[in-house]
Structures are given as structure tokens and as C-alpha cells.
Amino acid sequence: MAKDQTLGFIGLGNMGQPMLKRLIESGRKVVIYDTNSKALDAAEALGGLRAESSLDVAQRTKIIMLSLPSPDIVKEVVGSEKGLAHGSQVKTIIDFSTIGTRAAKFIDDLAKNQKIHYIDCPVSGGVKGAGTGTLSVMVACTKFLFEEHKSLLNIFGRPYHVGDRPGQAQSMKLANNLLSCAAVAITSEAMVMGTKAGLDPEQMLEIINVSTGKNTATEHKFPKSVLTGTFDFGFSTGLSYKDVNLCIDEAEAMGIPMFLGSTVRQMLAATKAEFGEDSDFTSLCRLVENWAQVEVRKK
């Protein structure tokens, strides 16, 4: 793909903004759109070229990237009356959103009907990874398409070609996010138990992180966002619930029971009800803290 080719980017939230910044810093011209005018203003200030609608992006660019929060929004952006599928220029859609296997297959069929390539391409690594270009980029499409766009995907991190069928990358991402949320949930219970017993939470994490209980929550999320009381790791409870719910629904459709995953989903649902869907998913610990009447904080 030519470096001077103008690209499209739709969805300028927590992940979209830093990903767009990396594109612009790499020397790409990018046509941008988001329904949130403030997000659009911020992206324009980074150097993005403002569009008036999703369709406007599809009338101006051949390759369009999506970073959107839900399956329904992706379906609307691609398939509505003013969606990408009706654009005169668009040839390829690269979808960084986490939307689940069935939605990815639906979008792929929709795109094929309009002779548009769809690349199922969710990412993991959070806002920090989006800004530093260290995301895990999970890609499901033909090997030819993967090789054709690999240099572009390298801007965001390390691309992994996980399969030829759209939906396979979604399965990979949902498995990862289930594990991530489960780590936060079980770490919350362990840390609250230890704190209630009189242990120093900071020392607990120090010991756990050189012992067999180490996980991504004890290494990164708790030191940054729980011990400090900021609960600001950068991924919302609402999106966490959506991802775990998608994972369990798809597992059950394949006949796979998810006993522990269902418990994590219940804990996220309770956290969402208590603190709101925009709360950080590390607020799972706040839920357990409230039950135990103790706070896991630095002394």
C-alpha cells in the first residue's frame, strides 16, 4: 500500500484517538469521522481531515479503519443508508472493534455484496498500547489481504494472522478479554481478603508478583489504578461486560459451558449497576471492597 494514499478512520474514542495520532505521525493523510463532535474536533486538531458522515469518508478513501464500541454501531456505520457500503471509493474495511464472531460474519457478508474487503482486526493492549504502537493486532482475512496491509498494521503494534475467516480474530480477542476481566475479578477478591486480614496491599502485590499468583491485574492494573484509588486504567466496565457477554454467548452457541466466565459476567453486571457503565473495569475491586467494608490502598 502506498504511503501517500489517503486513509479513512471512524471512531475516535479512547483507542481511536491515539491510533489516529500514530497514523498521522507516520506521514499518512487520514479522513476522520465520529458522531461525537468533541472527539472529532480533537482528532482534527491532531491533523485529521474532517468528514461530514461515514458515507463521506467512503466517498473519499479506499481503505477505512473502524474503532467502534459495539456490534450494532458497526452494523449501522457499514450497512445503513448512509453507511460505508454505499460509498463510491471504499474497497477495504479494517475493523479494530470488538464485536463478536457472528457480527463479524454479518459485516463480512454485507461487505462482500458490495465487493468490499472486510478485515476482522480487533486489538489488545489498552490506551497505552495504542499510543506507543505496542498493541496485539489480531487479524482474520485471506493471507493475501493480510500481507497487503501488514505494513499499515505494523504502525499499531504486532499483527498476528489467526485465520482466513472473519470472526476468528474476534474469538481470539474475546478469549483474551475474558481472561483479563477474570484476572481483575479474582485479584479483587484475594486483595480484599488479605487487606481485611491486616496485610499491607502494596507488600501483597510485591510478593504475588514474584510468586505463582502473578497475573496482569497484579502486575499492572492494581498498582496503577486500585492501590492509588484512581480506578482509571482506561477500559470501561460497560465495554468489559459487553466483551465477556459476547464471549459467553458465543461459547454457549458452540456447546461450551462457561461456569467461571458466567461468574465474571455477573460481577461486571453488579459493578455496572453500582458504579455505571462508564466506570473503569478495575471498579470490580470497589464492589468487593464495599461488601467487605475495607479499601485496598497504599498505606
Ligand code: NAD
Contents of the next structure:
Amino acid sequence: MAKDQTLGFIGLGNMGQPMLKRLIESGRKVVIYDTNSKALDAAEALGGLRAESSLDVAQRTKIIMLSLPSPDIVKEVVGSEKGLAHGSQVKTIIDFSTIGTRAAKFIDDLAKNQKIHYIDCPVSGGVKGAGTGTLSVMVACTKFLFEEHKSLLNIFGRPYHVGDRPGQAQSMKLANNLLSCAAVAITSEAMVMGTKAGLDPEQMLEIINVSTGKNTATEHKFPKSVLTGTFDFGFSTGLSYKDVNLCIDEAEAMGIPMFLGSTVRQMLAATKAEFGEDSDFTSLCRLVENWAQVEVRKK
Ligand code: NAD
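The form predicted on its own done, now the form predicted together with the named molecule:
Following is the full complex, with the preceding chain placed first.
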């Protein structure tokens, strides 16, 4: 893929913004769109070329990247009357959104009907990984398409080809996010119990992180966003609830029970009810703190 080719990017939120920055820093020209004018202004300030709509992006660029919140929004952005599928230029859609296996298959079929390639390409590594180019990039498409776009995906992190069929990368991503959310839930319970017993939460994390209880919540999320009381890790409760929901739905469709996953889903549902869907998913700890009347904070 030629480096001077102009690209498209739609969805410039927590993840899209730093990913766009990396593209621009790599010397690419990028046509951008987001329904939120503040997000669009900020992306334009980074050097993005403003578009009027998703369709406008698809009239100006051949390769379009998406980082959108939900399956329904991706379906709308690609398939609606003014969707990307009706653009005169677009040839390939690279979708970084987490939307679940069935939505990815649906969008792949829709794209195929318009002779557009759809690359199922969810990412993991959070806002920090998006900014430093250290995301794990899970890719499901033909090996040929993967090789063709690998150098572009390298800008964001390490690409892994997980299968030929769009939807397979979503299965990979949902398995990862179930584990990530479960770690936040179980770490909240353990940390609240210890704090209530009179232990210093900072020292607890120090010890856990050189012991067998270590996980991504104890290593990164709790030190950054719970001990500080900032609850700002960069992944919303609404989106994490969506991911665990998608995972359980898909397991159910395959006839696989998920007892622990269902409990994590309920804890995220309770966090959403208490603090709203825009709250950070580390707010789950506040829920458990409230039950115990104690705060897991740095002294
Ligand atoms: P976000 O809500 O911060 O950003 C989404 C952006 O999409 C927003 O700016 C919003 O205005 C825009 N948008 C919504 N509807 C639109 C439409 N119809 N047309 C154009 N733009 C529209 O979400 P995020 O945290 O950046 O996550 C994006 C995707 O990446 C999600 O699927 C999420 O599950 C996944 N993800 C997030 C993280 C994370 O840590 N935040 C990590 C890995 C993957």
C-alpha cells in the first residue's frame, strides 16, 4: 500500500483520536469524520482533513478505518442510505470497533454486495496503547488482504492474523475483554476486603504485583485510576458492559454456559445503573466500596 495514499478515519473518540495522531505522525493524509463536532475539531487540530459526513469520506478515500461504539452504529455508518457502502471511492473498510461476531459477519456480507473488502480488526491495549502504538491488533480477513495492509496496521501495534473469516477476530477480542472486565470485578472485591481489614491499598497492590494474584487491573487500572480516586482509565462502563454482553450472547448461541461471565455482566450493569454509562469502568470498584463503606485510596 502506497504511503502517500489518503486514508479515511471515522470515530474519533478515546481510541480513534490517538490512533489518528499516529497515522498523521507517520506522514499519512487522513480524511476524518465524527458526529461529535468537538471530537472532529480536536482531530482537525491534529492535522486531519475534515469531511461533512461518512459518505463524504467514502467519496474521497479508498481505505477507511472505523473506531465506533456499537454494532448498530457500525451497521448504520456502513449500510444506511448515506452509508459508506454507497461511496464512489471506498474499496476497503478496516473496522477497529468491538461489535461481536454476528455483526461483523453481517457487515462483511453487506460490504461484499458492494464489492468492498471488510477487515474485521478489533484492538486491545486501551487509550495508552493507542497512543504509544502498542495495541494488539486482531485481524480476520483473507491472508492476502492481511499482508496487503500489514504495514499500515503496524503503525498501531502488533497485528495478528487470527482467521480468514470476518467475525473470528471479534471472538478473539471478546474472550480478551471478558477476562479484562472480570479482573476489574474480582480485584475490586479483593481490594475492598483488604482495605476494610485495615491494610494499606498501595502496599496491597505492591505485594499482589509480585505474587500470584497479579493481573491487568492490579498492575495498571487500580494504580492509575482507583488509588488516585480519578476513575479515568479511558474505557466507559457502557462499552465494557456491551463487550461482556456480546461475549455471553455469543457463548449462549454456541450452547456454552458462562456462570462467571454472567456475574461480571451483572456487576457492570449495576455500575452503569449507579454511575451512568459514560462513567469509567473502573467505577465498578466504587460500587463495592459503597457496600463496604470504605475507599481504596492512596494514603
Ligand atoms: P468513544 O465513545 O470514546 O468514541 C467513539 C466515537 O464515535 C465518538 O467520538 C462518537 O462521537 C463517534 N460516533 C458515534 N456515532 C457515530 C456515527 N454515527 N458517525 C460517526 N461517528 C460516530 O469510544 P472508544 O472508547 O474510542 O471505543 C471505540 C471502539 O473501540 C469501541 O467499539 C470500543 O469497544 C473499542 N475499544 C475501546 C477501548 C478503550 O479502552 N476505550 C479499547 C479497545 C477497543
